[in-house]
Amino acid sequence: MAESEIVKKLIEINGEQQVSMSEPMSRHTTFRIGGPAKVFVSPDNIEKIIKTIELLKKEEMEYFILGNGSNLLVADEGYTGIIVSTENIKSASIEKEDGELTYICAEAGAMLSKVSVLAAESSLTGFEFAGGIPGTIGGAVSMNAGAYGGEIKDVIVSADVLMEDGKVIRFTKDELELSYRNSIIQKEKQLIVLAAEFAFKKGNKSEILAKMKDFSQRRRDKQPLEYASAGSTFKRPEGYFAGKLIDDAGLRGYRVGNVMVSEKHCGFVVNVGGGTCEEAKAVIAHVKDEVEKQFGVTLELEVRKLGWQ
């Protein structure tokens, strides 16, 4: 099938304003950087990601999904293939109470801070953590997004997941396979997450509503919060912490063009207005060899890359 033709599949299955053409991805992620997507379609409904992606993989089209592309870097020259976004596919709500716990099922595309809330006005705790993460929950399971000593594995019961095969199956934790920043999810490239169920005890409602504004706060403190960032641009490498091996390398506020190292928190590099991908991969790259040559220590990309090596 031809790509105009695709394009008005795509059209039928979404409708004429949920498709369009080269969409600049700086738009659409944290680090307001990248070119534009050949196509960007945003289902409005989990049946209809599952239509679009079935579509694609018929028509053997190179796509991606995006969330709110808090961990991305995308090339200057853009995406080649189709962007998915979940960004209209956000509804979460409390599902249920069994004893002790209460159950929210959240879509792949709602935001970590609006299920946070939502948990915190019902007295639940046990997603303090992820109030500040500016990700998605489809994103936070795949890469078992955490902070402040939580994790998201310490409260998914399963996810909704759809298979290479275009079946839906429901994961459960252990099959998840949730590790520091990974998950099958990332393993198996071609698995999408569609929506996930957490549990909740009953908590104090004013001291979460506390620690919430503790960690935000924490947050304000230490992070480059004023600049365009993809947030924590390296894992933690065993046995240290990315920061400060950057830091002791010299490298605070390395800069390159208009995108640097933060000297309010290495392990940040930031867009301080009007950055490339490729300054982005200039710096990455500088503190990667400085760190090893120093330290002997590799640092791992936290960020995804998209239209680039």
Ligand SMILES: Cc1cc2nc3c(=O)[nH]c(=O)nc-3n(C[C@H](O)[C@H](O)[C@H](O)COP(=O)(O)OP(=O)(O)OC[C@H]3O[C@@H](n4cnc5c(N)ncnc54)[C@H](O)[C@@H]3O)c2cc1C
The other form holds:
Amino acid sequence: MAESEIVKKLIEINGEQQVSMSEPMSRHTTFRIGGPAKVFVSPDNIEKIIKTIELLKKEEMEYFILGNGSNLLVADEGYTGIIVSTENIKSASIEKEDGELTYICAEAGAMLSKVSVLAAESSLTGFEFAGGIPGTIGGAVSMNAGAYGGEIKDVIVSADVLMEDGKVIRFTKDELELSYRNSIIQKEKQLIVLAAEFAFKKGNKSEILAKMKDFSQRRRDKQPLEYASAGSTFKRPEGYFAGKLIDDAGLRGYRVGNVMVSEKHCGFVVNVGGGTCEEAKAVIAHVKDEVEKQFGVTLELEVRKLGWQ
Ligand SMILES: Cc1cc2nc3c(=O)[nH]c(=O)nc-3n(C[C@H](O)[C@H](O)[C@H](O)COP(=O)(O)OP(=O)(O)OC[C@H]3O[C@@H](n4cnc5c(N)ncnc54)[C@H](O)[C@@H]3O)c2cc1C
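Starting from the form predicted on its own shown above, please give the structure in the form predicted in complex with the named molecule.
Once more the chain from above appears, this time first in line as the rest of the complex follows.
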């Protein structure tokens, strides 16, 4: 099928409003970096995302699943495939109570902040850690996101996953193989999280809200939230902290063009305005080289790459 026919089919499935061409990825990443995606589609329910993926697979089109783009560095040239965004698949609700546990079900595109507020408002404890992570449920399951001693692994029960053959399978927590910033979703590139179920215990609402407030204050104090970034650039190397190694290597404030190692928190590479992927790559490469050279520690990127190697 010709590409224009595929776009027509995507519009048939999703409606004209949900399909755009040459969409700048800088608008869809918290790093504010990235050239145009050839086609950008945002299905507004699970049935439509399944049909969209079925079409793209049948036509052997390359695609990428986008959450909130908060852990992503996209090439300046953009992406020549099709971005399938979950931004419009975002409902979250209390599903059931069973004994001392209450279950929340959230669709892939629901923001962690929204789910943590839902849990807090319902006096459910365990999701306070996620309130300040600017990602979606799908991205967080894929990355096993975590902060302040909590991670997705602690509270997830299962996830509904679209398989390569088009079937939807419920993965248990164990089957998701969640580990430090990793999961089976990342290892098997074709898996797509459609929704996830979480279990929480009842807690004291004012204590839950106080904990969330404390975590967000700590973020504001320590993290360069005033600049665009993709969060921690590197994974935590075993036995070290990436930010401390980078600082000790003398790289605080190391800058190429408009991208630099944050002065406030060396674990963050920030875009001070108008930065490019090439600049970010240069900062990342230099940081990796220096840390390796000075301390013999290999830093591994936490940020996912799109459109570059
Ligand atoms: C200021 C700031 C602070 C941050 N703090 C933290 C923190 O404390 N802890 C932490 O863990 N992270 C943190 N992050 C990083 C980021 O928010 C998390 O990794 C988050 O889970 C990414 O979610 P996302 O929806 O933005 O995913 P995206 O960036 O859109 O995608 C990330 C990866 O997940 C995949 N993906 C997304 N949705 C799906 C889906 N439905 N199915 C399958 N794969 C999918 C993508 O293909 C990609 O490989 C921070 C980022 C920023 C900018």
